[in-house]
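The chain below stands alone and is given as structure tokens, in the form predicted alone.
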Amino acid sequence: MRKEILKSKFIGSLLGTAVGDAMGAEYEGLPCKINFIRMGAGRYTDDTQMMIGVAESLIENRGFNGKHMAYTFIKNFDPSRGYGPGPPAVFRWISSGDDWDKASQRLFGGKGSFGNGAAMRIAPVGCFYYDNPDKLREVACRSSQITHSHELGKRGALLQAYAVALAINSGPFLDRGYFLRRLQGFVENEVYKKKLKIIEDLIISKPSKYRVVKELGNGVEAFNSVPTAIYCFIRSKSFQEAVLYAISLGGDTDTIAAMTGAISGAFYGVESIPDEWKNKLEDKEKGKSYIEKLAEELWLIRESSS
């Protein structure tokens, strides 16, 4: 793969996360079949803020350092970005002395969270370890552990990270069957295996949006949103089509669109993101230009090590 193509894919994945997130945030919680969709204020949510933290930590450590990543999340934390109740509680516990990889186990009566909060931020891991599936598996799960210790939360993030990596390694034409087979061969959890089989069936049948939501979900649970984002990417023929479709399904629109944008941007590259959407994305401190810079730094580290 030519260097400039790989660079475009890295930037596309991180910026695609932010664009999908900011667009989807305008429609969060609405029912399925949203028809008129546009980029509104362009302000991203916790999805992108935490994705930025993942990238910052990977860059500073030239790889994964769990304690550093946890404290990067804490340093960046801005309640106005729309965090759910879980991460702020974990941040307080870690700040009070809990181990970075044990605090999240206290959530939900000791069961941990199976939400999509680890998957929504995982794009930098998928990019950084795009050619090393074993390391990707390790880092995706360990980085998820900071806030999501439930198996379904971690495995959802792993599936999303591998989808980003596959998208980077794919192209220029998507082989849907091959893409799904690779995902099915990589994932070990039966819940996600079943969801991937449903995607395979849906691709063939060209279903209504209501059926997609019924069978794949559009909620905050990782197993009801990560497979949905993968489907949105696979069924579409462009970044724009994929993200618009993701938002049109309603529900947790910011996160599903963020994850769809991460995979689609990794496949099509940054040039595929409509200029109108990019130009409306916030660009103050840690905005669009900063996200592009982080993606380029991730790419440069990988280039220097290869």
Ligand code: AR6
Given for the second form:
Amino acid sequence: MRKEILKSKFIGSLLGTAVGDAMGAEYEGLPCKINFIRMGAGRYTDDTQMMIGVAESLIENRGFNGKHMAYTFIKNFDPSRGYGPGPPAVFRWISSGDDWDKASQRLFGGKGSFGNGAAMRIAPVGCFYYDNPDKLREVACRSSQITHSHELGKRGALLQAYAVALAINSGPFLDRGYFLRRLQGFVENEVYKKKLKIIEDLIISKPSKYRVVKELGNGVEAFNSVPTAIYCFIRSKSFQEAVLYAISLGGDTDTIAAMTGAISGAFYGVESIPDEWKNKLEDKEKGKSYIEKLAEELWLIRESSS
Ligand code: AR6
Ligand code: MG
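Now that the form predicted alone has been shown, please provide the structure of the form predicted in complex with this ligand.
Then the entire complex follows, led off by the chain already shown.
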């Protein structure tokens, strides 16, 4: 693959997360079948704030360092960005002495979180390890562990990371069957295997949005949103179509659109994100230009080591 294409895909995935998140945030919690979506939006939410933390930590350490990533999340934490209840509790526990990889196990009566919070921030891991599935598996799971220790939370993040990596490796034409088969070959968990089988059925049947939501989900649980994002990408022919469709399903729109944007941006590249959407994204401290810079740095590290 040409260097410039790879760079565009890295930037596309990180900026795609932010653009999808900011646009989807305006419609969070609405019922399925939204008919009118405003083009572009400015303020991103926790999804992007944490994605930035993942990228910053990978760059600073030239790879994964769990303790450093946990403290980067804590340093960046801004409650006004709309976090789920889990991560802020974990941040408090780590700040008062819990180990970075143990604190999250205390959530939800000791079961850990299966929310989509680890998957929504995973794009930099999918990019950084796009050509190393073993390392991707390890880092996706360990980075999830910081806040999401439930098996389904971690496996959801892993599936999303692998979808980003596959999107980087494929193109310019999408072979839907091949893409799905590769995901199926990678996933070990039965819950996610079943969801991928549903996607296979849905792409040949032009389903209603109601049926998509009923069968794949549109909630905050990783298993009710990661497969949905993958479906939004697979069924569409452009970044724009995929993200608008994700938002139109309602529910956890910011996160489903963020994850759809991460995969779609990794596939189509940054040029595929409409200028109007990119230009509306906040660009003050740690905004659009900063996210582009992070993606470029991730790419440069990979270029210099290959
Ligand atoms: N048992 C029951 N419910 C659970 C469990 C569990 N083991 N784990 C998660 N939930 P959380 P996130 C439910 O708090 O994943 C933001 O808006 C529970 O209802 O770990 O980081 C983001 O933008 C819990 O409140 O946060 C995303 O849209 C919810 O899942 C979303 O929140 C979220 O889990 C994800 O946040
Ligand atoms: Mg959010």
